[in-house]
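Next up: a single chain in structure tokens, the form predicted alone.
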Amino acid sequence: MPDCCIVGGGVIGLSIARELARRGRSVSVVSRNTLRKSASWAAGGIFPAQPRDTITDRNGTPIERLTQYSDRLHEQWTKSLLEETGIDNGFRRCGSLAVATTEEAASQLQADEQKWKRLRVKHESLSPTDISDIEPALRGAVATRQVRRAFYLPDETQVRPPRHLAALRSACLTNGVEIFDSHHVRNFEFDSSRIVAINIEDRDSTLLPICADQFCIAAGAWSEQLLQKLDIKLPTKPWRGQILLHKVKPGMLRHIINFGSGFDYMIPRDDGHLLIGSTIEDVGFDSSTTPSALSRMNKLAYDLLPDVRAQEPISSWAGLRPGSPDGLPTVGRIPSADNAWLATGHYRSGFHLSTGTAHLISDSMCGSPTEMQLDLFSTDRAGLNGSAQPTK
């Protein structure tokens, strides 16, 4: 019987499993999908720029503090995962340009600048000449005034989700974690106020009980359905994000490009792959792509990057992000069970917040002091009632 059972095999679940295993716990992970079909695999992998000092801003909002905490841990995790598995997860502090292509977006950048100042995030306002010098691929868009304003954020980071997930999974398996892919949780078994087992079934409807001392639900957009089996109402709505993939000459685009509201972006990889995303769509559990969304994203690239116009995209995909009403993840104990925890609702920041979430959950499950107060992210916090809506 394992010490801990994690329900959810995406970046949050695997990160928690890996951290618990490193602390000497025996762990099982139950995943409804294979890794390639998970929402985490479909992510873009952008980590917004954070302050480079080592002091978490105690006056920041809960999500800002969790983001800073997680951001500091990512460099440590990247190094240790490479040492453990030999897999380079693509963590690069490549920098970004925040670009406005409309006057409305330019006004939004002014508000973003005030936030960067408050958070001590390094940033620089760019003149048209500066934009062309820092990112030559945008020279034509600057000349035709398609780029109205831009800021340079040197500390923005990217990671390659499929590689990071492969490294996490490899590290988990090396540390003895047992992973059940393509299994659904059918029900929970209780003894008084403790969960003693979950019954899972595979695609052939074969039932398998998994007993453990502790349980953690980290099932992303599917967490709400699971929690209903525990008589807990937690709004966790899936929000579809579509991504388009091009192949360009390596180095053609040097930096991440973020547009306007922050929902649209272009991410250049070292090998010339160029990701263009992303949509925010309320379509339930439909993870298919649509011609209209892909066409819009293609136009975004075609308008700004002439070198992309001569070729067709090589792939596209979509993932379902778990949103919450107040934009905060839910991290901490499950109130209806003495031995159960919850980590969900990370919306568009699951990858970035995965390390901090893993440490907070593992600290709590191991009875250690946590870096942050978990009641900030509890199921009974103010603002969690109502419909789950996305926030920036």
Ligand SMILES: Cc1cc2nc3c(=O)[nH]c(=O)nc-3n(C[C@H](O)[C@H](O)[C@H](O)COP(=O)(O)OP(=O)(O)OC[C@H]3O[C@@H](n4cnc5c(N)ncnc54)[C@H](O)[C@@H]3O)c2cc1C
Contents of the next structure:
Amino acid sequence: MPDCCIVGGGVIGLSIARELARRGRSVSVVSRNTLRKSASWAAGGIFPAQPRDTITDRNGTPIERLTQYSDRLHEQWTKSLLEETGIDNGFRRCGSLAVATTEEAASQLQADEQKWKRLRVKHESLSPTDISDIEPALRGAVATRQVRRAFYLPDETQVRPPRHLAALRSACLTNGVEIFDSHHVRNFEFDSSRIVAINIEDRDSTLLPICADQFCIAAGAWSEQLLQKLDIKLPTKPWRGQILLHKVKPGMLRHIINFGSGFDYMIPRDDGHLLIGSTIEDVGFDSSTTPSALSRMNKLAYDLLPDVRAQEPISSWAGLRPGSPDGLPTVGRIPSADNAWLATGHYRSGFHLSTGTAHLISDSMCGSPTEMQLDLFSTDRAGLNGSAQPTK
Ligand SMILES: Cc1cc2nc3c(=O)[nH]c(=O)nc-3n(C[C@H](O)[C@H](O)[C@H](O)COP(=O)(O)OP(=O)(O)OC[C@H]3O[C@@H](n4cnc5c(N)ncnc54)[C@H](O)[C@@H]3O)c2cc1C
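With the form predicted alone done, generate the form predicted in complex with the ligand in the same format.
Okay, now the whole complex, with that chain kicking things off.
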């Protein structure tokens, strides 16, 4: 019987499994779908620029502290994952440009600037000449005044989600983690206030128990259904995000481009892949792409980057982000069971927050002190009774 069983094999479940295994725990991961169907595989992999000074509870919010804690851990994880698995997860401090192409986006950038100043995130307002020097691909858009305002954030980072997931999976297997794919967790077996087993349904619809000493639910957008079986009411709404993929000359675009509207971006990879995202749609568990969204995102790139105009996109996909009523993740103990934990609701930042979440959950499961107080992200925190609409 393993010490720990993790339900969910996305970036959150795999990161927790890897961290527990590194601490000497025997771990099983049970996942319903293949990785390609998770939000994690679909992610863009942007890690917004963080302040170089440490955020404390005096100058930042709990989520800002968790983000910085996670961001710093990513550097170490990237190094150790490469050493353990030989897989380069694409972690690069490539920097970004926050650009405004509309008046509305320009005023959003002003609000963003206030936040960067408050947190002391390194940023620089760019003149039209600066924009063309730093990002020559935007020279045409600057000349035609399509780009009205831009800031440079040198510390913004990217990671390649499918590669990071492959590295996590490989590291888990090397550390003895057992991974059960295509197994749907249906319910839980209790002995008094402890979960003794989860019942999984395999491909032949046979129900099998998996016993463990401790359990953690990390089932992303599907967590709500499972938690209901544990008498926990936690709205975890799926928010669909679509992404379009082009292939351009490597180096054609040097930085991540974030549009001041908040949700749209372009991410250039080292090998010339160019991701254009995204949407935020409330369409239930439908993870298909739509022609209207893909054509809007294509236009975004066509308008700014002449080199993309000559090309057809090479692929597209969508994933379901796990939302939460107050936009915060829920990370901590499950009140209705003595030996169960929960890590879900990471919405637009699950990749970024995965390392900090893994450390907090592993500390708690191993009975060690946690870097941050878990009640900030608990199921009974203030704010969870609000609407199911996450904030930006
Ligand atoms: C288009 C898009 C772009 C994004 N961009 C970014 C970004 O740039 N930066 C960033 O940090 N984040 C980004 N995100 C958000 C990030 O991807 C998510 O927050 C994160 O992947 C959530 O991870 P998860 O492990 O909780 O969920 P998932 O990756 O969805 O994994 C959940 C897992 O639970 C399993 N599961 C569910 N129910 C059951 C069950 N009953 N039994 C067994 N297994 C079950 C599923 O099969 C799946 O493996 C993006 C998301 C999308 C969709």
